[in-house]
Structures are given as structure tokens and as C-alpha cells.
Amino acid sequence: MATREEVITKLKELVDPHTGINVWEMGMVKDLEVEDNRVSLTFEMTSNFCPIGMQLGVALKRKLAELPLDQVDIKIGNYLRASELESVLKTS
């Protein structure tokens, strides 16, 4: 089972490369809950049209991945392509 802790542990692991600052400290995700091993969030990029939008995305559920989760539920705001993103994080 993971804590809290222990998410927002993976969390700083995954570095916006245009920035070289963690996805957490830069305020990135938002509405965090950790409970009974679930894990729900909303990602949201720093720019409706992030290059990297989809590929962060990805890291992210990879980074996650790595925890003892059940579930894993993610959600993407200020994207332009978000029902995409999260079509695909629901299927990897």
C-alpha cells in the first residue's frame, strides 16, 4: 500500500524538461488523494498547447506505476488534446 508520502515521493521524480523543476513543486498537480491503495489527480499543464503534454503524461503514469497502486486515476486540464491523453493513460 502507498502513502501519501510516498506518491508525492514519485511525483518529484518527474522533471519538466523545459524548466528542470519537478512536476509537484511547480504546482502541476492538483486534487491529489491517496486512499485504499487508489490513487486519483489532475495534471495540468502549464500551457494549453505543452508540446511535451503527451509525454509527460505518460511519464507520469510510468512514474506511478512503480507504487504498489491498485488504481490509478488520472485526470488532464489545460490541454488541448486532454481526452486524448487520458484515452491513452487509461489503456497503458
Given for the second form:
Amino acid sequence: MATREEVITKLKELVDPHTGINVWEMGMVKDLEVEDNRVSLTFEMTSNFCPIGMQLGVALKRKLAELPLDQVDIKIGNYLRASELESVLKTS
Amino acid sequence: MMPIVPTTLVRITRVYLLTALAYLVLTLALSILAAASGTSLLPALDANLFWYIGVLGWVSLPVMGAFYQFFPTLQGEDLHAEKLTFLQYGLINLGILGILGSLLIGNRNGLGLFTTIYALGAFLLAFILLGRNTIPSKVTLSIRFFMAAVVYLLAGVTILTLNNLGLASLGRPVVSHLLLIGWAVMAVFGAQYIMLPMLQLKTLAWESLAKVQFFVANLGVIGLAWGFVRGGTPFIAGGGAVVFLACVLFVAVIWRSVTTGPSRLPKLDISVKFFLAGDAHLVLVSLLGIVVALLSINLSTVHMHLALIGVLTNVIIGAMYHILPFLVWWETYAGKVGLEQVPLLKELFNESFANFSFYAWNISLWVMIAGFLFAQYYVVAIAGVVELILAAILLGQMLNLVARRKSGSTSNQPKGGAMNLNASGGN
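Swap state to the form predicted together with its partner chain from the form predicted on its own:
Everything in the complex follows now, all chains and molecules, and the chain you saw is the first one.
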């Protein structure tokens, strides 16, 4: 079972390629909830046209997939292609 | 394995930026020759030569290339009609090279023909961007600036074509101002309103003022253009004053955006440094323009160099330090995120040299300006040589960067700060 701290540690491994700062410390992860081996969070881009938003979203799910979790729900915020990315994250 | 969703690779942008750098090197080389020989090149070589390469090549190509990235990205779309962009690139470059050849051999008919070809390239650009890559419901403030810029490009090249075909004689100043303020500076306004907050992790401040600034800037450009065509000094000075106001409003919005809110980055992004230097020069250039119009003093050369190097070269180089590394990163590493280590953008180029070149460009510009003011053309030539060296190194660096894309190798990537996204557990 993964703890909140383990989830945050995993999120900190994902670094924004422009700033060199991890997505957790950049404040891109909001409303993080870890309960009963389920994680839900909102991943909010720093600009709504973020050119690498798709890649960051997929990478975020990859990081969380390294933990023994039963379910990961990611909502995308402040992104023009939010519904497209959410769809990819749900189906992949 | 979870797929990385592909969005359009904007290959044309990379090609445009590299070609533009080649034109910069050529422009500087010709300018040095001009400075070394007094005030112009050899009589047989038209002094217009470096105006054409500088304005139609070095300044215009990066704007075109950047627009192919900005239009789709800012609307959350992929680039449509990408194949046409290569035809458009071909027309533009055929036009420039033909114009240069025509000027070198003094062929007026050739000049008219190749200016027409360049204009066709500009109209094709307008069709691709406005006709195929603009969604009315998604037009933002920056896109509005870009759309206006494209309209001014069409106006400028149309007048230039008519002039060169002998069908009109509206003069060079109206073309220069439509292309430099209408086309290039409107692009600068739109680009910085989105790039600067993005690069500094800030939000755009005083957005309502930025919207007002859009109308002020357009009013100024139109007034100025009318002044050069028919209105005379009152319109030129009045239009110039409105352009100056637009520049002051722009700098106010940018400054407020940079200084407001918490600073999450330890220092200014290198691109932002270049942008801010360009913005400072922009206010100066627009003020100087009014002085030149009202007092009829001969500072046109200083005005032009401050605009081309102080404003536009600063901004274009600043943009290149973000866009080209990003494109290479995107093409080479985006698909590998989560699969292997990928570098940060700033690890793809020499940041120390970028910082050094920031100061070297701006110091050499002011040495050049001093040379013009005191009619010491050898000083202008020396400053030009420094800039030529800087431009050549920059071109070499960017070519090297693109070569890295082809190799796709990650073996020599730095270990510190890299993404480490091993996809051990993809759903």
C-alpha cells in the first residue's frame, strides 16, 4: 500500500524540462488525495498552451504506475487539450 | 507501454530559424563592408542590399517560423497544411536570393520579379495561418497581435512589390515602418505577452491594459504609414507618438508581469534577458523616431540600427534560445520521457556563452551607435565584426543542436537535473 509521502516522493521525480524544478514543488499538483490505495489529483499546467503538456501528463501517470496502487485518477487543469489528455490517461 | 501522444512536429520552424541566422551572418558581413567603405558599399553594389537581407531575411524569417509554432500551439491544435509551409518557405527564400542577385547585377526587372515571388510567399503564409490555422473562438490577445502583424506584412510587401515593379513610388520609409513596426514589432508584442510569463512562471499582469495597447499600437502603425504615404510630418510625428505610447504601455505590462508575484525561478531566463533589453531599446527607438520626424535631424541610421539590432535582434535571439532548444528537445526527447533520462532544455545549449553574448551584443551595438554619431566608421566596422563573430558562433551552436536531434543520442547527456522516468509500470 502506497502512502501519501511515497506518492509525493514519486511526483518529485518528475522534473519540468524548462525550469528544472519538479512538478510538486512547482505547485502543478493540486487536490492530492491518497486513500485505500487510490490516488486522485489535479495536474495543472503553468500555461494553458503548455507545448509538452501531453508528455508531462503521461509521464506523471507513468511515475505513479511505479507504485502499488489500485487506481489513479488524474484531472487536468489549465490546459487547452485537457479533455484529450484525460482521455489518453484513462484509456492507456 | 503507455503511448506518448504526438502533436505536430513543427519542422518548418526549425528550418526558418536556422536560415534566418544565415541571413544574419550575411547581413552583418555586408554591413561591415559598407561601414569599412565609408557610408555604403561599392557604388555598383546597392546599399539596399543589407536592408533587404536584414528586413526580409533576418527579421522576417524568424517571425514566420515562430508563427507556425505559435498559431497552432496557442489554440491547442496541430499545424494544418504543413506541406504548404515548405512551399511558402521556398517562395520566400527564392524571393530573397533573387532580389540579392538582381541588386548585385543591377537588374530592375529581376528585382520586380523576385519581390513579387517574395510577396507570393507572404500571401501564402497569410493563407496558411489565417485561412487554415485560425479558429475564431480560440483567438487570444497574442493571436490578435499576430493576425494584425500578418496584415501589415501583406501591406508592406504589396507596396514594396508595386514600387519595385515600377507601378507605384510610395518610397521606402512606409515599407520599412510597415514591416518593422507593423509586422515585426506587433509579433514581438504578441510573442512576449505569452512567452515572458511562461518563461518566468508568472501570469500576465494588467491584461486589460494589454488589450488597450493592441488598439493603440494599431492606431500608431496606421497613422505612421499614412504619414509616410500622404499625410506628411504631422501624421508621421503623431503616428510615431502613438507608437511610442504603445511601446510604453507594453513595457509597463511586461515590467509589471515580471515583478509581480513570487519568483519561483532563481534568476531571469536567458530569453527573458534578451527580451527585456529589446524592450528597453524599443522605447528608445520609438522616441527617437519622433525626434527624427519633428527636428529633421539626420539620425535615421542610428534609428534603423537601434531598431534592427537593439530591438529585433535582441528579441529574436532571445526567442531562438528558447524555441530551437525546445524543438530539438521535443523531436529528440519528448517521446522518451518516462523511458530514459532526458536533459533539461538549458542543458542543450551553452548557457554561459548565451549570457556572455547578451552583454557582447548590446555593448557592441552601443559602440556601433557611437561610431555612427561621431562618423567614425572604422569603429562601426569593429563593432560589426564582433557581432558577426557572435552571430557565426550562434549559428554554429544551433546547427550543432539540430545535428544532435538527428543522432537522437542520449549517451552524452548530463546526469544532474535530468528527468528519470523509467516506465517500469506502464498501465
